[in-house]
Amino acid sequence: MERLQKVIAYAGVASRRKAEQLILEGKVKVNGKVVKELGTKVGMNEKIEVNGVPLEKESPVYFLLYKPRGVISSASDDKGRKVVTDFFQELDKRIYPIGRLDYDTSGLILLTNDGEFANTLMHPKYEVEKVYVAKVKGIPSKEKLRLLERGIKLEDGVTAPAKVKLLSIDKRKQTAIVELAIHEGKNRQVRRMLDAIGHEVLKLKRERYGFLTLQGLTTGEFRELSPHEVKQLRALASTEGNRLK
């Protein structure tokens, strides 16, 4: 289920915002009645209208970018900075960010207008593994990564297990490159789960998604993902579902 709203802007009729202004005019109609709730939420086989229009469903895409530092994850910003659907200009679909990426942080993010895939990829429930590098100030003990491996305390909450390797260590620059597999999303998670053991990172990349990795792209540039990948991905999510149940 989808904010109606969401589901006109992903549709490529109106901005969101535009799309609740319609929406409290009357001027939307979900299965022949009239909605002027902002808070709807719609299924993927509801019957839309806009101002009369039937609402035409796009064939879905599916996308991976190697994203850039200095990007946001997402498909506008206010603030007037580049956001990731900068890079599709030529594409006559909008698409949006599956996840999110800070704005420092380069790497893996996957984007469609497939909104049912991203909500399943995107669900606590079904959190596919997602693998970072990072180079962090100073050289993290055995113990520490320990901690990171166990769960660690956060503001909001305790992290899941991780997965930890120490890739390499600078004895002269105090500086190391640690490899962390996650299955959450919380909000700067990795960087905060390193702070929190006292090493701050410098730079942090993601580097897989599930299967998927960055294989043969340079920084800013995509792919479309396959049919199989995409078939992939979702029995994915279902396995991790079950298997964090």
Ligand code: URA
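Positions refer to the first chain, counted from 1. Bear in mind that the values here come from a model prediction, so they are computed numbers and not experimental data. What changes on going to the form predicted together with this ligand:
- The chain divides into two rigid parts for the movement between the two forms; Glu90 belongs to the part that also contains Tyr209.
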The other form holds:
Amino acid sequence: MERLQKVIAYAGVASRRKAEQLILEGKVKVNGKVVKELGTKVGMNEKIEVNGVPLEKESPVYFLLYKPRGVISSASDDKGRKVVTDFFQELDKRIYPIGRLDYDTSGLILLTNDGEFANTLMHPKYEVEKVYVAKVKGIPSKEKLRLLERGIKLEDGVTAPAKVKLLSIDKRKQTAIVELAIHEGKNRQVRRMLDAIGHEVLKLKRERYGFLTLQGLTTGEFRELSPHEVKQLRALASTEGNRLK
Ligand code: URA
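May I ask for the structure of the form predicted together with this ligand now, the form predicted alone having been displayed?
Every chain and every other molecule in the complex is listed next, the one we just looked at coming first.
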């Protein structure tokens, strides 16, 4: 179930704000009845009309973007900063990111107009594995990295066990490159996990999302997912969900 104004916006009829206005003006019908409540939730099979015209569902699209640093993972920003959807200005569909990467984090992010698909992938029960590569200050010891493998206490709870690899060290600069594979998506999780063992993150990149990688793309580039990849992601979400049950 989704909020009515969101469904109207995703169908490409109007912005979310304009959709709210249309609802308040009594121009929207659900199953033949005028609905003026902004919070109304509607399901997939409900018949929605705007100004007497039935809503056509936009055909779903799925993209993989190599997000550069300095870009917000959102469809709009009230401070006018660059957002991930700015890379898709030629597209005549309203897409939005699935989950988020910090402003300063680069790497793989998926975007779609398929709300159900996005919700499935973002649901904590189904979180697929994500692999991050971090450049950190100092050289972490094996013992400290093991703490991350076991799970570490953050202010919003203990993290689930992570897979951790020390990829390289630079003794002269006193920095290291660490790979972390996690299933969760707590806010700034990787930065906070590494902070918790005393190693500030200097640079962070998401390299993998399930089986998807950035192969063939450079920063700021995107590609469409194939129907097979979309199917595989759905299957992956449900098997990962089973793993966690
Ligand atoms: N963990 C972080 O700290 N930042 C991100 O952007 C993603 C995961």
